[in-house]
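To begin, one chain is listed below as structure tokens, in the form predicted on its own.
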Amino acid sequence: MDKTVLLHPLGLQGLHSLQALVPSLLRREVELALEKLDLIWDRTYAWDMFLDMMRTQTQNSMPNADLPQPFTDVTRAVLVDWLIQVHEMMQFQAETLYLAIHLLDRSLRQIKVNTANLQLLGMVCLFLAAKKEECLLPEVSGLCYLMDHTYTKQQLLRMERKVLCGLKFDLSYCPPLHFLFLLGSVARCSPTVAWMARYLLELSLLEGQCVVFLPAQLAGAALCLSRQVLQEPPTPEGEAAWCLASSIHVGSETALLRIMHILASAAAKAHTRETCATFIKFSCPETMHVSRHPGLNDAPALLGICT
């Protein structure tokens, strides 16, 4: 994997000067978007929160996509697909899923775990994410039931301690979903574009190659590909809003294109894979049936990918 492209020409170390690099209009739009999304209590701190989002997304980033032996991208995808199903059944917040997969990817690289305990590790990461994001938590015995009592409550709690110690109790994460909401709001995206982008972004969780990219890059790529697939008629106001939103990831065009290639290929094959929980989730009326949109079959061709 090549080195991930930074979001700004001066690098993220120069975030203190970010305000000088963007128009005041973007600052106002970011403030309005964060307020509209209920991500802030006071608009006075909106820009500082945005800067913090940009800064903290680089923490605990993965230098490469390599998994320790004997794990592969296939075994990881099967586990992630199962976690998506459990997450859906539990009716957890979307942020819980993204945090759980992030903790899983970090844990696979930080602690020693064998294949026999891989499902237990995944469940523990989902449990920890729920503790951070949810108001109501499931009983530990209920989690064991979902794993067909393959593991005991004591094994689950021991694995929880192992993960927390391995991660040094650092569960912080700025999910790509928050950047997607922010960019979509600034860009004045239609509901269809927003749902399609959410579908594509969740597909990225199944792709091991995507762990090296920053959350803002994943969100930006999902929105870009969504717009290309849906081909909604542009309006001058909409294009101006999109250009403004795109200025957030100026300097990362190479990374965005690489992510779009990965997501386009994944979306075109999603309905044929065994790991199809996300495809099914986004095929219902509540999500506007976006996973079944015929344009996804031609998504690779839109980007010039040979299949």
Contents of the next structure:
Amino acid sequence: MDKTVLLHPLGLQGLHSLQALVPSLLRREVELALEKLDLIWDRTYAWDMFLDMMRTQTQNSMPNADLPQPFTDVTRAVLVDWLIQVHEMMQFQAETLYLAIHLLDRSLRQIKVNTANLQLLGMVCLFLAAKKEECLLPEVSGLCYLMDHTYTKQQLLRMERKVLCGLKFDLSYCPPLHFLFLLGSVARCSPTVAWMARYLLELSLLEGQCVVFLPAQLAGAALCLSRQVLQEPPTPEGEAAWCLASSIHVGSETALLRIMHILASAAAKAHTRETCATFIKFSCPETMHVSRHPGLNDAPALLGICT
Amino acid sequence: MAHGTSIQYEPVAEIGGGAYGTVYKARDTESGQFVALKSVRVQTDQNGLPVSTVREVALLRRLEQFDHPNVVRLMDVCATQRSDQETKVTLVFEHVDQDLKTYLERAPTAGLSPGHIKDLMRQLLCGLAFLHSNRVMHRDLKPENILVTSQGQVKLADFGLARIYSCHMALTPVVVTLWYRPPEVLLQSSYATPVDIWSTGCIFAEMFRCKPLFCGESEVDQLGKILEVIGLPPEEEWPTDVTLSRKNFPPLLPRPITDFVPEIDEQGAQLLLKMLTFDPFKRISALNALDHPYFHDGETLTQTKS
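Return the structure block for the form predicted together with the partner chain; the form predicted on its own was the one displayed.
To see the whole picture, the full complex is given below, headed by that same chain.
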């Protein structure tokens, strides 16, 4: 991929001397970040891997947000919320959740399921994501128990084959979370900004409208909004690092703003919703209580949305 | 789609019974194209398809995204249940009529031209470098699974399958050819991507000779034939974790590789020796092989330009 494609033309205007430095500076920062995040074993492959991430993520978004009948964004959100709870109970990696929801979104569009089997489909997507990402796997009988034995083990395994065939075994996915870690690391974000962005990013899983955006866009928007909500006092180093991070091209300003709007509205309403597993998860001390931050109530206003 | 494979793909002929089960040539009734169907029977327990199968097949799917010109296309994958304990995974590959074995058999009696060999070798190494950089090894590279299209394009087939099969399949009594196996595999020591480079070296020599380089009849015999050419390696290169001792072999000195591959040029011979290096850690990598002076001369450069 051409390096210039990756560089955001905005935000760097007038900084010609810096602009000339950016490609090599950015490359070094990305390499360091990927290494620090343990996403690579060998730094010589880091830049190639980053370009791979940028390239393959374009296959990870849906062409449109339409769901097949009779499903709606509301049914989808209820299912995703339940999966977030199961995922947390299983103590799986965060990546497994993102992969599971991605598999769910693709399966819903690839294979025919009726309402009665929707929960089973969701569980199978989580199970397959775990098979791809986790070291320890739950027993199928345990999964059936979690669904009150509504489905038999045979039904679950049949659904597993159905999903694998429907997806042609393609389980590859570049989760927005990895882009968030990368951007956050290059931007030298504070732990609060990073946790707030993780919260906002996880809220995007519940929003059916978000499936059309690229993983890097979702991560970029979550980080931008987190900074705006928290309004930490700027430092010269912080601003320079942010400038460098935002030179990673994550799509048009319009797309970024649209995602920020969706996330701001979702965050403002999160505590009143029935689908509040993510809100609760990020209200604990380990996540710095970010979901209860008062700034989130005014987040839509911050972006100029009337609520 | 669970029983869709049999409908969408209409078998035309059996095209091989290799160690991995039967391979069929079939017609895709949707596109009219010919495909190759390879089925693996996987043992399934009460937790469904094994993790290793899910990951290995997903990796093959991921490679597909890169659309590499020198690896065969994986077009579809399907899983069907055969019994409570067994699931059949069918991999649908693009079908190429000709493999390197038949290609060499059909070559003129004088053999392939040096420029032609160089072109085939470059493509073979490109495909291999791609697989290796994605942490996939072939493990069973031989002329039969190197495909050559009618336009002369080389495409690697059957990569990554060795792992999928060996994990779950009861060993079938099919004789697997030993001729392209490197010393570390023959000695049952640990191995990694350099195994494929050894096999590539054997194939490189075979392109000049039009017959295999080392035709052993057993593991020990194969290793003996190898050492007759490359000589007995020093004690420190002999793997320590193996049962077969270095003392079982006579203290042979390396013989000039041109005794066995007379038509090869100076640079080609150098590259060949770097591929047929006993110690896998000292063996050249696919990426470095592509950088070897053998590939630098003008002859093939003009050929690829025209």
